[in-house]
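Starting off, we have a lone chain in the form predicted alone, written out as structure tokens.
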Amino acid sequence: MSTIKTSIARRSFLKSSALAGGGLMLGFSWLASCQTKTEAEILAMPKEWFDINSYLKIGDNGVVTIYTPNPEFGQNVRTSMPMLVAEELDIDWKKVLVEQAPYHPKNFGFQFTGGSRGIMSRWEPLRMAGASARQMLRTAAAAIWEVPVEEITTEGGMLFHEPTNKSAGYGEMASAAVDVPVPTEVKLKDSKDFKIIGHSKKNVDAHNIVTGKTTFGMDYQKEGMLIAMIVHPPAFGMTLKSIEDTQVKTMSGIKDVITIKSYPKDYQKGSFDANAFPEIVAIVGSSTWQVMKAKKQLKVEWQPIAASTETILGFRGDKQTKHIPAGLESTDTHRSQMEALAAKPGKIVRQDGDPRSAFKKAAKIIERTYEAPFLAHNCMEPLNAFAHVTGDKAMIAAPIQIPGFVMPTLAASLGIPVENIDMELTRMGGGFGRKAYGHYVLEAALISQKVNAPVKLIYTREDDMTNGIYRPTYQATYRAALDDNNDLIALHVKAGGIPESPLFANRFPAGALDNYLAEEWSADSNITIGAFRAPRSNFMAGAEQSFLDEVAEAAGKDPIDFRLDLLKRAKENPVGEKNDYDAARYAGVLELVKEKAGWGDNQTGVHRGVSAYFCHNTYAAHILDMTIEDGKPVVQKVCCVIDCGVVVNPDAAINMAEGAITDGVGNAFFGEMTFKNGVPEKNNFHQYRMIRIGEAPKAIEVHFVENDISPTGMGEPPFPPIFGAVANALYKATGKRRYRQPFLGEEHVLG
């Protein structure tokens, strides 16, 4: 049991009548959401509510509403985060309702979904909220019963004083608890005492999602709402010159055609203000169909952009200079550009020992270059946002991962104080980093302000896919030096990309070798890029793990044993002081996946690939079983082991691992965005190939390392290593190494 300082603001109690104030604050009980019940069996709504702190309120009948602060896009934080509160509150999960909190940083802190930091960052604050509320209830009961608070126990939403045989429900004490001072410190449970954390709970929204009741951004409706769509340049490297809208404005249902410039002059942009086309044309009308028809008729003329330089305020407050070149870029020239840059000396990021001398003395040198293309996010739900700007106030409802980063941009662009902007957080139909960039929210607000009406902005699939923001294109060259005994004595990695480097210089196998060199390079581009599920790791893991397999084969060693030997060195006698991984935990997932998959049990016709990687503070390892059927690879099974500390909701964690693995297999086989003269060559799913149901792994087996370490990342870590597992299995199946993604050709068969 740990004792921590609290930091929860008190709020007055809330009458049930206040719930009628409107908005998107929908509550769903576990009973109502996950089981079919008669009305009599569903929990009755309380007549009176009492706000205990920002995160929870207790009804007079003992029902507890818990606010989930972070946006939800399928990772199940709307279930897992309330579990943390409920555990420390000591409430029966069946008495819990869940509501999505609106954007309110004063009450809920940094409301951010991304970087696999949701549960990690909320692990103590949410438990503290529950523990503080429980302590306040105990204090209230002790005062009313005139007994020492130390003698008050709780269980399942009930308070007990065994010496006097007194008991009361939380609802009976809630009115008194609101007047109790917030405790300055509280004790949190030991993991051995958890009753909710670590026990699977069904998604609180599951029933409502499958029956169409859950409100995604695309579902959002308001009376009098107009529909807006955008027209952006057809190519990166172009901008608006003129429009001819006379005919379009006469079309049925069309209200206006306007141009929008996203940012005011001299505005200090941040990292998440990335916007492929900051000047666009917007068509506003009464219905989606009318606007879509008008969009096809609109005549727009475009012109080349001029080269420019801008200063970006980084995530941690540092300023970065970004060069945006003029010109129309193509995939073919990108490849030539990367090859030329890779041939030159890069920026040395880390050097251990004397790698150059080691390579000169090597008995054998292995050198391989790996490439990966731009990737589009292709969330199931395209970009959309609702906005209603009236005078000096604005109301926003949007599926966005980081509302806090778009708020200052909204305030500056609209000329409205940030405190006058209200934002509801709708559920997202996928995010993967794409919806961390809020330009579409800004566009909706500017359109609403200009037409003086409530507006819902909708991107078509083509708008979404051709508007950025993409995973960059990358290249990495690895070199390994082996001695006469086939021992690895040096490793050199030089990695770069357009327009950023993917290198993580201090990750494995750094720290496991006496001689190690890491260099990087990058090239400017006007193609807009951004976070994509496990940024940079999603490429480096595949390249690194493919190369380690090839080196292991050259050394005549089993690929898992080869990795474990390196990790043993990193654990017992590490090189350098900046290694950002725990060698013992890294080795642990490899040892467990080897056991669980039965690594030595060979099956006729089944080809196995292994891969492991560390990112987002979590360790993941995969063994993938592949067969070849009718000339096509078929993933029969993936055995996955993850060390992410305490697993809050096992069902949800397994679902995230299964999704990451399936997504990774699809991207490894098919994912690719190409450009010709600045134009994205794929604009919908008839061109951009995604994995199909029949191509998903036939079975996925997920295991978690059991420990008491505080939770770390879960949504992203299982994704990067699957690329290496696919590549290594393909080699075993075909005898051919794959160095360029996607691994399958244009006809999506083995070449």
Contents of the next structure:
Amino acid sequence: MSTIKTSIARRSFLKSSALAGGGLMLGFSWLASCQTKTEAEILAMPKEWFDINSYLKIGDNGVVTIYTPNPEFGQNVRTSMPMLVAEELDIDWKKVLVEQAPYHPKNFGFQFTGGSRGIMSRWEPLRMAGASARQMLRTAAAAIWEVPVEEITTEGGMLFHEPTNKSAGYGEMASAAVDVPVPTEVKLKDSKDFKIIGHSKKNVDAHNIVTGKTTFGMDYQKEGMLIAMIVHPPAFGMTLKSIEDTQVKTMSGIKDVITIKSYPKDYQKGSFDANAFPEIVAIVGSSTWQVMKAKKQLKVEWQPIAASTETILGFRGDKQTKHIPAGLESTDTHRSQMEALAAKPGKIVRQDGDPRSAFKKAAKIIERTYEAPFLAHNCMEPLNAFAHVTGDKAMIAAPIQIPGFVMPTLAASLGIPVENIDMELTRMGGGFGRKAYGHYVLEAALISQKVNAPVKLIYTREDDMTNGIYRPTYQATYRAALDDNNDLIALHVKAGGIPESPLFANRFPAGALDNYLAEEWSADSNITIGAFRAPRSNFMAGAEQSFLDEVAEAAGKDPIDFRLDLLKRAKENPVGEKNDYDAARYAGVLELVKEKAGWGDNQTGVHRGVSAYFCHNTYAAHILDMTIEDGKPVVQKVCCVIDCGVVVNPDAAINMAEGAITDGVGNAFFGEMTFKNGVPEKNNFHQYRMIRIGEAPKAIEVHFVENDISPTGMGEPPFPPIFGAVANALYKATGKRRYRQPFLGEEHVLG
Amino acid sequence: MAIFNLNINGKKQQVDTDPDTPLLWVLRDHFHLKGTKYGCGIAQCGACTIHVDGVAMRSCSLPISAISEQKIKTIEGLSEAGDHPVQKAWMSHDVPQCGYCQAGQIMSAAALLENNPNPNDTDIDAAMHGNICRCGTYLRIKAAIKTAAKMG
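Structure of the form predicted in complex with the partner chain, please, following the form predicted alone?
Below is the entire complex, every chain and molecule, led by the chain shown above.
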């Protein structure tokens, strides 16, 4: 048991009572999928709710509503975050209702979904919220029963005083608990006492999802709401010149055609304000189809952009200068540009020992170059947002990963103070980083302000796929020096991309080698990029793990043993001090995956690839089994081991790992966005190939390393290493190493 | 604009709209049946899958003028209490992640089981090929279809 200082506030007044849900239950989920009558009775609406703190309220019948603070896009935090509160509150999970908190940082802290940091950042605060509420209930009971508070125990939403044989439900003590001062310190449970954490709970939204009742941003509805769509330039490097809207304005259902500028002049943009098309056209009308038809008819003239330089305020407070070149870029020119840059000396980010001399005296040098294209996120729910701006107030409802980052921009662009903007966080139909960039929220608000009506902005699939914020294109060249004993004596990595470098200079195998050199380079572009599930790692892991596989083979070593030898060195006698991984935990996932997958038990016709990586504070290792059927690679099975510390909701974590693996196989095989004269060459799913059911792994087995370490990320870490596992298995299956993603592309059959 | 008489989830409905309006937008905009999703608009992702006389179809590419007497069923009408075997199996396997594609997946799966009560992996792959799940829940979808088949 650990005692911690609390930082739980009383619930402060929410700006809009409709958002607060005080007494009014918004979008709550009845938990049990197959409810018995008794449970339904238990969950009957209480007559009165008592606000204990900002994260929970208790009904007079003992039902607890937990406000889940972070936005949901499929990582199932709407289940796992309330589990943290419920655990320390000591409540029966069946008595818990979950309600989405609106954007309100004073009550709910930093509300975001990204960087696999959700559970990690909420691990202590949410348990604290539950523990402090439990303490207040105990204090209230002690006063009423006139007994020492230390003697009051709790279980399943009940308070007990054994010496006097008294007991009461939380609902009976809730009204008294409201007046108890918030404790300054609370004790948190030992992990061995967890009854909810570590025990799989079903998705609280499952029933609503399977019956079509769950509302996403796209489904938001308000009385009198108009539909808006945008027309953005057809190419990166272009901007609006003029529109001819006379005919479109006469079309049935069309209310207005307007142009909007997203940012006020000289606005200091943040890093999540990325937007290639800050000046666009919007068509507003009564129904989606009418607006869609008008959008096709609208005549717009575009013109080339001029080169510009911007200072961007990073979210860590740092300022970066960004150059946006003019011109229309193409994939072909990107590739020759990358080749030229990679041939020049890069910026040295880390150097250990004397890599140059080591390479000079090497018995064998292996050099390989890896490449990956731009990727589009392609969330199943295209970008959208609802906004209603009236005078100096705004009401927003949007699928957005980091609402706090769009707020200052909204305020500046609308000319409305932040405190006058209310925001509901709708469920997102996928995010993967894309919905961290809130330009579409801003656009909806500006359109609403201009047409003076409630507006839902909908991007078509084509608008979504061609808008930018892509995963950048990357390249990395690895060189390894082996001595006469086939020992790896030096490693050199030089990585770059358009428009950013993917390099993590202090990650493995840095720290395991006496001689190590890491260089990077990049080239400016007017194509916008953004976070995409495990940014940069999603390329580096594949390149590094493919290369290590090839070096191990050249050294005549088993690929797992080869990595474990390096990790042994990094653990026992690390080189340098900045290594940002724990070699023992890294080795741990490899050792466990080796055991679980039965590495070495070779089956005829089954080709195995191994890969491991550390990112987002979590370690993941995969062994992928591939067969070739009718010339096509078939992923038969992936055995996956993850060390992310304590696993809050195991089955949900397994689901996410299965998804990350499937997503990774799909992107490794098919993922690619290309450009021709600034135009994205794919604009919908007939051109952009997504993994489908028959191409997914036939089986995925997920194991977690059991330990008591505070939980770290889950959404991203299993994703990057799968690219290496696919590449290494493909080599075993075909005898051919693959250096350029996508590995299959339009090629359906190998050889 | 023209008047269309429809049979949606067993209820007779009327709508006054352009004849080329896809059924998807009639369902969503006119009847506020938001369970059927927009994903691509060109019948490539399956998020808008509904049943027309029991056959799984992509409502985004089906103009309202092509509909007359046919019985339209959406996710909201698949069962009264959310207890269709496919829905129950989906919950028992906790299939969804983001959930956006799942109504379409469920409608495709329900139509498959209607025609083939005991599908094998190849049958499932073929019937579900048109439904993209960006979160990658395919393994659970397949397992849930098999469970639903057993529930019959």
